[in-house]
Every structure is written in C-alpha cells, then in structure tokens.
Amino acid sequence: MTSTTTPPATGPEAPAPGRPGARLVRAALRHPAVVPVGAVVLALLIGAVIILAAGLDPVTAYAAVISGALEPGSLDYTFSVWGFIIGMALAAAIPLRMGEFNLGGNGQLVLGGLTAAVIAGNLPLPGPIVIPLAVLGAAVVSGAFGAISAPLATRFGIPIIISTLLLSPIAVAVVSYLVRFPLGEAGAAVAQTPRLPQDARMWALGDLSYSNVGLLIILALLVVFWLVDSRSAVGFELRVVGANRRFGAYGGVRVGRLALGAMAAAGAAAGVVGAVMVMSSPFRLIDGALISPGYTFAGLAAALLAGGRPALIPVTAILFTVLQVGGAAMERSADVPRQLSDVLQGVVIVVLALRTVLDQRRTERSSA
C-alpha cells in the first residue's frame, strides 16, 4: 500500500495565514469607544487649526482652559456647572436610549425655572416644604411640556427631534414675555422676577457659594436613571427599541407609551435643573440667563458622547464642563474667544449624531 500526502494548498485559493496584529486592529476599530474618542480628537484638532489660523498657540490656549476650570479657586463654580450639564445630559440621554433626540431642552429648562420662581416666590411656606414643592412643580410642568412631543410623533407622524426643536422657542418666548411683563420686578433695569425670600432659596453645601443641595438632587436623578436603565423592564424596553424599533414593537413593546414616558422624564429632568438654577444665586429668574450659558447643548453633547449610558454621563460631562468654565480663562490669558468651546461642542454633536443616524439606518436595512 502506498499513501499519498496532499500538499498544502497554494495560490489564490489558499486561505490567508492568520495575522493576529491585523485582527487586533480590526477589533479595536470596532470598539464602541472609537467613534466618541475620535469625535473629541477631531474637535480638538479643528480647534487647534482655528487657533493657529488666528496666529495663536493652541497648546497655550488648551492649557488655559484646563487650568481655568480646575484651579482651586474655581472648583466650587466648576462643580456647579458640572451638575447642570449632567442634568441637561439626562434630558437628552433618556430619549436617546430609545433612539430619539430631545432638542427642546431650552424650553423645558425655562419652564421649570419659571414654575419654581412662581411657587417659591408666592407661597409663604417654610423652606423644607416650599423648596421640594417648587422642584416637584417644575418637574411636573416641564415633564408635561416634554411629553407633548410623544403623541405628535405616534398620532401625527411628526418626529420628536422636529417637534421638540420647534416647540422649544415657543416656550422660551412665552417665559420671556411673562418675566418682562406680568411677573417682572417693577422698576428693575433688566427683565427679572423679584428676589426669592430666604426660606425659598436652595440650601447651601457648607461654605460653598455656587454648589448647593441642587447638585445632590441632580446626582440623585442620575442614580435613579441608572437603576431604571439597568435594573428594570422599562430600561430593557428602552434599549430594545433603541436598537431596533421594529423588533421591539413586534416583541410587544408599546412604543407610543414608552416614548410618552421617556419624553416626560426628559422634560422633568430639565425642569429640575431650571428650578435649581432659579433657587440658586442670584435667587431669581432673569430673562435669558438660564439658556445663555449653553448647558442644553453641552448636556446633549455629553449624552451623545456617553451613548446615553447613565454610568458614563458624569465622565463625559467633565469634558464639557472644562470647556464651559475654562473658556473664560482661555479668553483672558490666551486671547482666544470663548466661543471656540461652542465650536468644539458642535463638532462633537455633529459627528456623534451622524454616527447615531447611520447606525439606525443600518439597523433598519438589516431588519427589512
């Protein structure tokens, strides 16, 4: 008997030898963190190009941003801004978990601030009663306003991203009118409500001037969202619908009711932020003061960067807090306009929103 040995295949039909390095690179590129980190790097590079085009040093500018936000004298204010950005990130992240974009944060924010100003400024009750009542009232009013977008989407086919974007300026205009005329302080140089009484002011945290109990309230909301997202059936349904809406509906998820709850919760989170801001220094609602810092879109960028995951929101919010607070220091010490931080946030939002839209379309094509 003779045996023959088949030689190994060669030529174009031979399987390519495994290259562990190439497989490792492909696996790394598919990691969920690649796009968010790439968006931040791209934003920083674009900012550096803008700074260089102006004849300035980007290293000096970015160093001024970091030192201005993290120096000991600024930490109190930095923590306060961090809390506000986390709160507005919640307003974006809750609907984002089911694949929806809430662009109405400004309207929900000012409605919450107005409600808190009216309740806290007109009810002669002790602080332990009037402060929680004002925060709760702000959450209810803003939550109801946010929830309007859900039936507009399910009954009339108006996408939530469109309805929230269009309804928000209406709320801002109505609040501006009320602050300027029927609710405004008589004889004031600017449009603002009267100063809140002492009992209606948010409790301080020790000797801190800016950070107060409102920061703890916002962090408590974040913990609640994390528990709901990771430990409840509602959180599972949000993630299922966000991954594949058709599959979720086929599996019995009532998408319309889920959207109603998600938008109500998102609006309530923004309303709580507005209430905390009004009941903090200067203890009044000033026309335009709640939306001018840009917390809404900083929160949206933080939520997108975190992919809506509540555990990552505090981390991603740090980046935009540093940009927000350090922008003024950059303008003072490096002569770079603080609007550059808005440009960086905008680049991150565009890249991550485009990635989300492409992922949704890819999922829809695969399930068709």
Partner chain sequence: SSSGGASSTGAAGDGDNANSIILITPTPIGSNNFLQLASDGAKEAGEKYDASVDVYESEDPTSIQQNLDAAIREKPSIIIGVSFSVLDQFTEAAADNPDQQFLLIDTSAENPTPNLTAATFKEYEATYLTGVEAGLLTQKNNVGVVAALDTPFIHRWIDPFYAGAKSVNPGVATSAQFVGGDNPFGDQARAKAQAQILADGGVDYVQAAASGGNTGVFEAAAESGFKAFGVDTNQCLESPGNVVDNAIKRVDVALVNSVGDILDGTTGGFTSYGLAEGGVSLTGLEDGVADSQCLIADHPDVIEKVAAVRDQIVSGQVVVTDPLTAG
The other form holds:
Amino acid sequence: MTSTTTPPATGPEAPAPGRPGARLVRAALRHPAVVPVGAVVLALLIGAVIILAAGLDPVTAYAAVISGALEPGSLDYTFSVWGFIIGMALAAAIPLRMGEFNLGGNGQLVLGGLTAAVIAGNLPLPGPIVIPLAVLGAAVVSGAFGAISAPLATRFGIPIIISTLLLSPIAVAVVSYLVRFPLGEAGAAVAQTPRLPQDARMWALGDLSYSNVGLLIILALLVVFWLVDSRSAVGFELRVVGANRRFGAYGGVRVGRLALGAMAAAGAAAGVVGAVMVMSSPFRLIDGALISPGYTFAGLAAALLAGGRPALIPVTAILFTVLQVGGAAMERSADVPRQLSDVLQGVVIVVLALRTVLDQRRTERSSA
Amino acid sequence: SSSGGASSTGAAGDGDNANSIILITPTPIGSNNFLQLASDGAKEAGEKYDASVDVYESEDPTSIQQNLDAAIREKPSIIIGVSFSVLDQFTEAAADNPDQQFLLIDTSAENPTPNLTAATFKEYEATYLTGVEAGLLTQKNNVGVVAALDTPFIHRWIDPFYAGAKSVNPGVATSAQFVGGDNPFGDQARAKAQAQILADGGVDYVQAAASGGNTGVFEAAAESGFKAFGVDTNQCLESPGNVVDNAIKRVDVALVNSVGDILDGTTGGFTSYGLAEGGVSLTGLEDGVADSQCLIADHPDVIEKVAAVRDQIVSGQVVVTDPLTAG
Amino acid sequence: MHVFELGFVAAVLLAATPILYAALAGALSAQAGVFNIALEGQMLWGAFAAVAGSYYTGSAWGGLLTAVLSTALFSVILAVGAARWKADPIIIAIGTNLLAIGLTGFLLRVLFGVSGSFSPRELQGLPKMTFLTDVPVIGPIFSGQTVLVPFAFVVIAAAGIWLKVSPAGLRLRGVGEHPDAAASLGVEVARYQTWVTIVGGALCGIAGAQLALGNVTVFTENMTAGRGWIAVAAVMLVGGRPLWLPVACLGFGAAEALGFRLQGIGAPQQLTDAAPYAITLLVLIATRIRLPRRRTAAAVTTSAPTPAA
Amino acid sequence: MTSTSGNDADAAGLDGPAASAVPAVELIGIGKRFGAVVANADVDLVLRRGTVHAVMGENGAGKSTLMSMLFGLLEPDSGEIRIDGRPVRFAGPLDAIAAGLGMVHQHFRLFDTMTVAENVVYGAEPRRPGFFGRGVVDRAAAAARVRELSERYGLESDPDAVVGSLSAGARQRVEILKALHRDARILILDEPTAVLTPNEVTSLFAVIRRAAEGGATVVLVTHKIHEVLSVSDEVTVLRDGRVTGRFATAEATAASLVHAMTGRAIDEVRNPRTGTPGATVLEVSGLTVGDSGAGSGSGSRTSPGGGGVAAVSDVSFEVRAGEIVGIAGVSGNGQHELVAAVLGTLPARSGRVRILGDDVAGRSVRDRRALGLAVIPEDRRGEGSAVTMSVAENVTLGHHRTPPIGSASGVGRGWMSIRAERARARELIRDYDVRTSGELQPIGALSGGNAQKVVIARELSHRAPLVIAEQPTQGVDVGAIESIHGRLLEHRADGGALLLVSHEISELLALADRILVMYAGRIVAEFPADEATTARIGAAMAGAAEAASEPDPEDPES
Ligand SMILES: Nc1ncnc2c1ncn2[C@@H]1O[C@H](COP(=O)(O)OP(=O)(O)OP(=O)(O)O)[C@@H](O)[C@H]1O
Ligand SMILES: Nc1ncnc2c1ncn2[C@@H]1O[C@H](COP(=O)(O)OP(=O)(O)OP(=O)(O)O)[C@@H](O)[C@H]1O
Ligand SMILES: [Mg+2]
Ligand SMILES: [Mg+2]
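Right, the form predicted on its own is done; let's see the coordinates for the form predicted in complex with its partner chain.
Full complex below, order starting with the chain above.
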C-alpha cells in the first residue's frame, strides 16, 4: 500500500517515539507536504539537467516559466487554468481515496461541456436560472457516465482504471459526432456548437476576462470534498476501502455503492469543469477544444502529487498550472521547447512515487 | 501538454524594426503544413517590410484568446490570425481595439470593422483542377480522397475534387476516407491505412488532404502503386514518382500582399485568392514543372486540358461551388 | 467493405503487430505480479528511438537496435521503482507515460529542429518481405510487411512455452502468484520482477520500431495514439496468458481495420475512432473476466501486496 | 532415483551421529529492534543436533522475529549465529537454506494454482535438457522426489494434486516437504499446529520425532503447553524479547512454563454453565452456501474448484441469548463460509438466516450488523484489519456512524469526531492490554496476537446481542487467551449469544454450552456440554480429518 492512498501511514498525525526533539523532527519529516516538495525540487533539478544537456539555460528557462505564468497580465488567465486543473484533480482524487484510478476524465469533461452547451444554448431562460441549470445538468450527465465504471468493476471485475480508459474515447467520439452533425453550427468551418446567448454565459468576476464565477464553483467543490474526506463517515469509509477492500466489506461498508458514489462524484466534478469551460470565452463547445489543453492529465498529476489529500490539491495544482501556463512563455523568451513542461510533469510524478516509498519506509522503521 | 503561448521563430530583425507582426495560430504548427506555410509567409513579409515577426502557437480557444491579449499588449503593426478558429476572438478584438490592425488569413468576418482585413483562399478551385487531372488520368475510373477529419472546411478538398473528376469523366467512382483518431492532422499510420483501403477498393488516384498525414498516403501509394495528389506546396519532392500534382495555396503571396496593403493604409474588407488572383494553383500549371518531380510533367496533354479549365474558371464560365457556403 | 480481401488480412496484421509486442510485455509483467500500464509511453519512446537511431546510423536495423536498447533503459525507471523499491507501479507508469510524450516532443525540437513530425527523405524504414510477392495468398498478406510481423508470433509462442516449462518460467509465475512464498524459498522476487519489466521495455521498443519504421517511416508526436492502452486492455482480456494474446490483439486489429472500412459504407469517422475501444469493452464484459484476487487487487486498487517481511 | 544433487547429502545429513559435541545451531546475544520496539534483546539459543527445541512466549515476545533472523528473513542488529559451530551471516533465506535450514511458516506460503510437486521443487527444480538448451523442469523427477520423501518421512501426499484444493493438514505436509526437498537438517516450525485437527497434530508430531531421530534438529514455536510437554526435548521461553527460561522438558511443568512466559500464574477460566438460555438470537435453517472463491485467509483452505461446490450444505441450528454454541471441525470444512453467509459477505444459495427474528435475506452487511451482529474474523490481516491504518482507525470501523464518534441522527449525522475516535481507541487499548506504541501506530506493526486483541476489542465493544468468534485465540498467548475467554464469558453472562468457531477442542470444552461438529459443509454431530468430551468430539472430527487430507469425497470435481 503506498502512502499515496493511505495518509494514515504517513499522515501528519503519526508521531514518532523517542526524545521530543527527535520526535518533532521526524514528525516534520513525515508531514504530507514534505514528499511533494521534495519531489518538485528534485524534478526541477532533473529538468535543469535536461535543459543544460539541450545546450540551453535552465535559470532563464525557469524564470520565464514563473514570469510567464505569474506576471500581472496573465494572472487572470492563470487563475482560470488553476481552477480547471483543481476540478480535474478532484475527478482523479475522489476515487484515488479508495484506491481507484479514474483515467476517463476526458470523456467526463466533454460530456459535461456538451450538456452545458445544449442546456445553456437552447433554454431561453434568464441567467440566474439557466446557468445553474447548465452546470447542474453537466454534473448529472457526467456523474452518471462516470458511475458506469462502478458496476463494471463490481459485476464484471473490470478494473475501474481500465473501464474509464476505454469509456473515455467512446464519449469523446460521440460528443465529436454530435458537435459535428446534429448540434453543429451551420456554415462553420470547424465542428462547433453555436455561440451561447449573452444570458447563458458564466458570470464574470469584476472585469476579469478568464476567471469567472466558475472558478468559485470549483473551489467550493474542493472545500466540500475536503470536509467529507476529513470529517465524514463516507470519507473514512473511502480511506478504509482504499487500505483494504475486504476489511471494508467485512466492516459493513457498501463497497459497491461507495465506488458508485465516488465515480459519480468524480464524473460530476469533471462535468462541472466542462460546463464552466464551455460557458467561458469563446462561449461554445468546439470539437476537441476541451481536451487539447490536457487539463485531465495535469489534474491527475496534481491529485497524485497530493496523494488525493484535498488540503494539498490546491497547492499541487499551482505547480502544474504554472508549468502549463508558463511552459509557453518559456518557449517564447528562453527558446526552450514547450514540451519541457510535459517532461517536468512526468519527472515530478515519477520522483514523487519514489520519494513516497522512502518516506513510507521511514514510517515503517519508526513505527511500533 | 502545455497551454497556449508563443514562440519567437527567428524574428526577421531585432527590436529595432520599422514594423512588427505577430502571427497567431489556432493550434500548434506541429505537422500542419498549412500553418507552417502561414508562418513562413509571415516571415517573408517580415523580410520584405522590415518587420519583426513573432509566431504565437495556441493550444485551444482559451489560449487563442490569451495569445491575442498578449499580442494586443505588444501593440504590433499587424496582428495576423490564421483560420476560422480565431474568427470569434479576432472579430471582437478588432471591435474593441479600433487603433490596432488585424489580418485574418483563410477566414473572414460577416461585417468586419475597418481595422479587420481578411484574405481567404479558394482552395476548392485548385482541388477542382486536381479532380480534373484525376478524372482524365484514372484507368480504373475510381478516384478517392484521404482527409484528416470530416469537417465542413476540409470538404473543400473533397467535393470539388469529385466535381472536377466527374466533369471530365462522368462515370468515375469516388470515395473518401477520414483519418480521425487522436491525432488526425499527423497520424501517418492511420492515414496510410486509410489510403490502403482506397487502393484495396480499386482507387488509382487519391487526393491527399490529411495535412501531416499525407506522408502516409504517399507511402501507401509507393507500396500499392496508386498515384496521389498533394496540397499546399509541391509535395512531389517528398515522394517522387508517386505524386501527380499539388493543389498549392500561395499563403505567402496572399500574406505578403495583404500586409503590404495594410501598411500602405488600405485596410478592411477581404480579398479572396483564387485561381484568378494566383492565390491558388497547381504545380503543374506553374513554371518549372519539368523539374518539379511531379508525374504530371509527363502528361503535357493533361496539363493543356487543365489549363483550359483553369481559364474557364478564371473567366467565370465554370463556377466551382464552395462546400462551405454550399452548407 | 472488402472484408474478405487479403488486403484486409494484411491491414489487420499491420494494426495488430505493434500492439502484440506491447501486450506481450504487459502479460509478462502481469505474470510476475507487476501491473504494467507504462506500455503507451514505452512504445512512444521506442518509436522515437527507432527513428532517431535509423536516422543517425543510416540503417533501419540500427534504428531497431537503438529502440530495443534505449526503451529497455527507459523501462528501468519502472522496473527499479516498482519492483525493487516497491513504489506504486501505476503512478510511476502515469509519470513515465507523460515523460515519454514530453521527452520525444522535446528531443524532436532539440535534435531535429522540427515539431510535429520528422520524416526526412533519407530515413530508412525496415525492409518489407518483398521476396514473398509472388507466393499465392502469403504474398498479398506478408509481402508488404516487415519481418517483425511474423516474428511477433514466434516470440509470443516462445514466451508462452518458456513460462510453462522452464524453471525460470515456473519461478516467475510463482513470484506473481505469491511473492512472499517465492521469497521464502530464496527466489529473489525483485530481481525477477525487475528483469521481466526491462525485457518488457525491450519488447515495447520493438513495438515502437515496428510502428515508426514498419507501419510507416516517420516519427510523429504522440504517434502511438492509444495503442499502448489497447495493449493493456488486451492483457486484461487474456488474464496475462501470452498464448492467448494473438486472439485478443488480432481482434483489435480487426476492429480497427473494420472501423476504417465502415467509413466506406458511410459510417461517420467518429465511429471509426470509437470502434476498437467499444469492442474491447464489450468483449471484456462478455467474457466477464475475473482476475485472481491478487492481480485484481493490484489492478483495481493501488494496494500492493505488503512487502515480504 | 531423481536427478537432484542433494539426495545423498540429505541422507548423510539425517543419518549422521544422533548427538554430537557441536550444537547444530547457536544464537548468541541476538538483538533486534523495530523502531522503538525491542523485538529481541541479547537472546541466546542453543539447538543440539537431533533434538526438538520448543520456543514459547506471549504475543509479541519476539518468537517470529527470532526465527525470521535465524532463517535470514531479517537481519539481526547485534549478536552472532553459528551453524555447526561456524559463524554465519545470512543475506537472505537462500543462504539459510544452503546452510541446511528449512522454515515452515504459520501462514502457509504455497502457490495455490500449482501442484504439490511444483510447490515442493519450486526454486530448486530438477532439470532435463530442452528449450534451446536452457533446460526445462523435469516433472517426472519432481513427482518421484515427492513420493520418495513422503515415503521416507511418512508424509503422505499426492504430487499431482493442486495445492489450492488441499486441507490445512495436507498443505502443512507440503510445507515440510519443501524444507526436506532442500535437505534441511534444521527445521523451524512457527506455530505449526494452529490450524490442525488432533489427528493431524499427532501425525505431525510423529513426523517431527522421526526427523529428530534421523538426526535433524527441529525448532517448534508454539503457545500450546501440552504440545511442548509432549513433543519437545528442551524449551526456551521468551518474554518482551528476552529469554526468561530454559528447561529440559523432562523437568518442566505447565506451571513453570506459564510463569516463565507471563511472570504470573494463569488459572484457566471456564463456562459456569449457570442460567438458562433465553430467546433465539440466531436462527439458521437449511443454509447452503457456494464457495468463497478467494481463500478465506491464513491456514484455512481455499475450497476446490470455485463456483460449483457447496462449501456449506443444508446447515440448520440456532443460538439463544445467554448461550455459547461452539462449532468444532477441521479448518476448511465450511465454517468460514457459514460465518461469511451469516455476516453477508458471501451470498447464500438457499436456506434462511434470522437475526433476532429478522430474516436477513438480501440485507447488506451493514444492515445485519445494525440488527445486532458482531464478528471476530479468522483472517486477521486479510479481513479483520487494514495493516497500513492506525490502531485507532482499525477499532473505529463500524463505530464511525454511532456515538460517541458519529451521531446516528440530527445535524451531525454522517460526520465524525476525530477527538472522540482517538479517546475511545486509547480506552480500548488500555482495557484490552494491547502492546502498542500508541493508538496511531499502524496495526500492521503489531504482533499477530496484539493485532487480534485490537480486532476483538472492536467487535466486542459493539455490545451486540449476537457475536460470532472465529478462532478468537489463534496465535494468542496463554495470558491473552485467558483475558479473551473472560471477555467472551462476560458477553454470555450479559445475556449475549455467542457462536464460537474453533478447532481448539479444549477451548470449546471450556466455553461452549453446546458443541456442533462440522465436516464437509455439514453438521455431523451435536453434543450438549455435559456429554461432550475430547474423545467424542475428536472422533466426530476424526472421520473428517482423514477425509479432509484428500480432496473431499463429496466433491464432484475430484
Ligand atoms: N516488521 C515489523 N515492524 C515493526 N514491528 C515489528 C515488526 N515485526 C515484529 N514487530 C514487533 O516486534 C515484536 C515481536 O514480534 P513477533 O512477531 O516476533 O512476536 P511473536 O512472538 O511472534 O508474537 P506472536 O506470538 O503474536 O506471534 C512485536 O511487538 C511486534 O509488534
Ligand atoms: N508493519 C509490518 N511490516 C512488515 N512485516 C510486519 C509488520 N508487522 C508485523 N510484521 C511481521 O509479520 C508478523 C506478524 O506477526 P504475527 O505474530 O502474526 O506472525 P505469526 O506469529 O506468524 O502469526 P500469528 O500472529 O498469527 O501467530 C510479525 O511477526 C512481523 O515479523
Ligand atoms: Mg509470531
Ligand atoms: Mg503468532
């Protein structure tokens, strides 16, 4: 069992015996934040080596990433991306708590987007009604879609990681078809739905043009997950099942239902992201446009890096947001290919997996 | 995958140029040779009018918007947007920034503001001509198209091709295969498989409209003996002996002209570059066919006929319908 | 639809071969109790290495060798991480898959100065078995294929038999079934898992080479486009038994080739995209496969079996 | 004769001088810590060749750890190991095996899908040329080797049987054969009798003595005093990782051993058998259960063939308030499936289960527990706990929706109080005397006996009217047994109903008001306490015991 899915093993609470001083140090070393931070630092070093090997200058490259993502001009955009990545991180983190991997984020995302586009685009209702309706609809549809994987696992023994993986491209293809033919905008050169009416566009935050109320909705979802995970019976059951499925079943946890709920919640989170993306500029669903930024994998990465812990997700999401948004800036001003940010994301995850083990070993040794 | 952003592709000059151009692509240029052409054209224009050139490659609509904002902050002489995908954003931006000059390539707004110039192409006229060639050359009376995706815009390389072929060979059979998949504009393996299917189906002349995937189509041609048509540039050079001709698209020409006009102060409206304007053509109709490595060079008779059709289109005797407006 | 043409058979083989090699890698890992979902990334890396190798050595075989060796090296991350250090193979795999996408794209720019795809004129593809051209039946099917296509079936048969009869094979299966038991008999679990994963890397290298120098002669960013995941599903489908892989993989090949041909009768291109995944899922459901608890545990949850004390 | 090189060496090893000056094994000043826990401290242990040496101690005393070090599974922090007088350092079990050691783990380490022969030769396979000259496993030779060893030591075994289909006793014989195949001259047995019937125990001891007479050296880790007295030559007792007693068995008495183990005297608790049973709490009628495809955990057998076979067929009985009903039987004769079906983790094929009068057909585990059911499972690690989670979390499962931790209704419904969770955990750790560094220690790091106490604490603290206890004292030391038995009797005294599944006849005799005997999924005998005797129960199980060593006769598939 990796501590990725069992905070208790490495959790902040776990004290270490011995002199108080040593105990403090050990406790500090086992703070859940240590692993991610270590992973990131190491990853950045490895990335630097790669940049050097390519005959480029890591310092300017990283500087460009930071400034590109955090310069005042682009903060607005960066925040919106941060929201999307947090949303997709939720879609991965909720099942991760019970030891399941949701690799179907793309399908859930586009289904949500499509639902929102249909509702918001066709219901001639005032914003205060149609916008919540569209978001809710997206959550429901994507939630239902995500939930399919649960019975597939409990009834047919098809691992969720596999079924989500196989279902996703099917959903993407279906949405692509709908956007191209029945729901497509006539005369458009690419497959896309008509532009949403003014009323049906997500409320802006002040004069920000990217970050809108959608960001707040996603953050709200995060808070809810955090409460459920840390304080609720369901959250506890999620972690128990993640640690030992048979133990959970024996203890009276309805594992099947739990999986259903977790996958539905995950799908819903992704669906909400899709809805928010569609209801933000350019206010329409364009074939492939929701997937191409790769928020799904960035979110998965952020969730893994956080070990599914809700409290850490916003932090780890920052990392992948900066890598995403800053990656392009790095390409511009430091002439380091954009793909390097993918490399860094990959390295972070790998290093994290390995660091987790070292951390886990330390726990084992100092346990008892 | 990283989000929208920009790449300074060897600016024609450094900061101290008289003018400046920023080109925004809707997707990474990658293996999309049309976008490649656009950025080459921009650089050419840069050379010609002493302008620094920046190319901002977007990943998705939001990053298009973000690149556009970044570009507007830079206040360049001209911001160029390529393809229909940037239309929404550019139309709005042009309205909001009356003092900034915008240029749309390959798409145009319904009622543009005076600071929004557009240059579109009539690829379909050129594809009609490759169709004519195919119709004349086919022995099996069976021609086809391998296209990247089944989108309205991409039908500009399909329907006119059929029409052209039928115009000279009414009995000819036609069929199309779409690459699709995760990487429709670059998946040579799938493109090749699609071409193979056409070949298995008895097609002996194939219009390759799969962008980066064309390489795969040419490989299939080499292996199973059919002949292909390229697009945008002279792709005969990529696979000599397998490519008959190309529906070329003079993005560079159009871009340089439009930039010139704008810098001279003639802005707004849109020019449509067809056969008449020399914005699109066939390699076979240009000078230097002989050493173009294109098979068409061996068929002067066909070239003659095609040239005739070209003249009819230019003179308006023949009207090629645009699949886009045809719906 | 020309389903009954030999051309169709050829298309099926062509589509199936890269998946076959990758799936064999996955099946061997599964036998050793390592849940290997790094196939997609490893195949992509193999494809890049094959093209780079062929480009620099000027020989397709040089490309194949480069792919095999460097992908084996690439797989060491998973091998050592998961097998020796007992890190979560799924997380490492997700990481290396992303790493492969990034690195190949990055190196494409740094080494060859292009983005998107790389297919210089002088790039050597693997030779086709043209000498078969005039053989009836065989000719139309195999003359357009590389020798790696028939070789795939040889390798799989060999692997299957090896697992059954050889001492090492017996030990490998034991390692997968009950690591603690194997360890208590002095069989070094980590060593077997490490090596089988690295061999898997080499196989993914072959898969990538076949994809980039056999099916076509080019490298394109993300050119594996999900084939590695299909391989993972294939391993699931056959419960990790190599000898059944050809059935599963040819099934996928047929699904894809058929999907393509469906366009011929007016099916939308999106159906083509979905076909292999939909069919896989349906087959999985149909067979209602249930893996042994341990492997399911590894597959369904991250809870790796507790380290041999 | 087989092609395995070792054979003659093996013969030599066993027919060597029965007792020689140099001891076979010397452990000198061995120390081992796990973090803060001292598992072993300055342990000296001398094993003379040709003798049976018992190692006793309470849970967590350090027995398994000591044996793990002797067998090279763990590295000692300090001290020296000598084999035949020569100092050795084992990097791993391989070295230990090479040095002539063999270990039989309490939790069987067998490959269920493989045959007996494959399991025996695994890792040391006889080969014949083949497969591109790399050599292939010589199955004929392997089978011959198994027959030859079985024959020599009286461990009857079918080389071609699939291990997954064997009874616990048969599996244990396979474990021993594994060691013998590797020419083990020093046999380590960690709690080998925990899952055996009296007959199986007797035949095991026969084998042990026979091996010892053949010159082998045997170490026997156990909690059971009568076994120690009956089979061993010498005894070493551990407490808290230290040696607290060395005896020649001849001079040892039960009392002296217990005192050395616990530092106090233990008086066995017994069921007073006062009071009359009340209303029916559990009613099982005509219950038939399919197979629990997955192995039902440590020791117990995964029944043959999966789906087809009925693990429990047409079982009927009832348990009343204030009554303890015992179920005797060889592990793997359906007891576990019976419990699972009552709990709801296994579906019943037919028949009815009523808890406090409610038919629980189609009810979830959670609902059944809500009705008033608590279960102490047989498989502590696999089912009874989550090894990576803290002791606190492990005692909380099932109590997390009810006060004081959760609240059953109102605004707080579905929410938990972490403070209450930890307070309650500390309380239970105190009450049940669990040896742990704190409620936040992962339960996996506890010795099995202590882990067991945690499980029992969790389940009994439900105060459920119906408790099912499967092997509640397996691997638990005498001191703990006493306290656990006390708890179970308390439950009875409070008017609770208890279904006690055990293969310890002594345990059943001490606690049960009625004893049912299960064999091949059926109840084959029932004894009221006053008529029950070891002899009669043993007899009822004995038939089962013989049959169980082969695949069930009832079993269509074999
Ligand atoms: N791997 C480990 N990590 C942490 N603590 C351990 C580990 N192994 C054993 N311990 C601790 O060392 C002590 C001795 O454990 P051991 O298993 O040797 O006792 P035991 O005598 O076998 O107990 P039992 O009679 O219950 O089997 C116990 O306190 C246990 O918690
Ligand atoms: N956290 C842990 N990680 C690895 N190994 C452990 C851990 N905790 C305990 N162990 C090992 O597993 C054993 C479990 O203890 P246990 O006493 O159950 O062994 P056992 O005596 O064979 O079984 P039983 O307790 O049923 O008698 C410990 O002795 C220790 O060696
Ligand atoms: Mg022990
Ligand atoms: Mg024990």
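Numbering follows the first chain given and starts at 1. C-alpha atoms forming the largest set that superposes within 1.5 Å between two forms make up the rigid core. Here the structure is a predicted model, which is why all the values come from computation and not from measurement.
On a core-based overlay, Leu52 has a Cα shift of 2.8 Å between the two forms.
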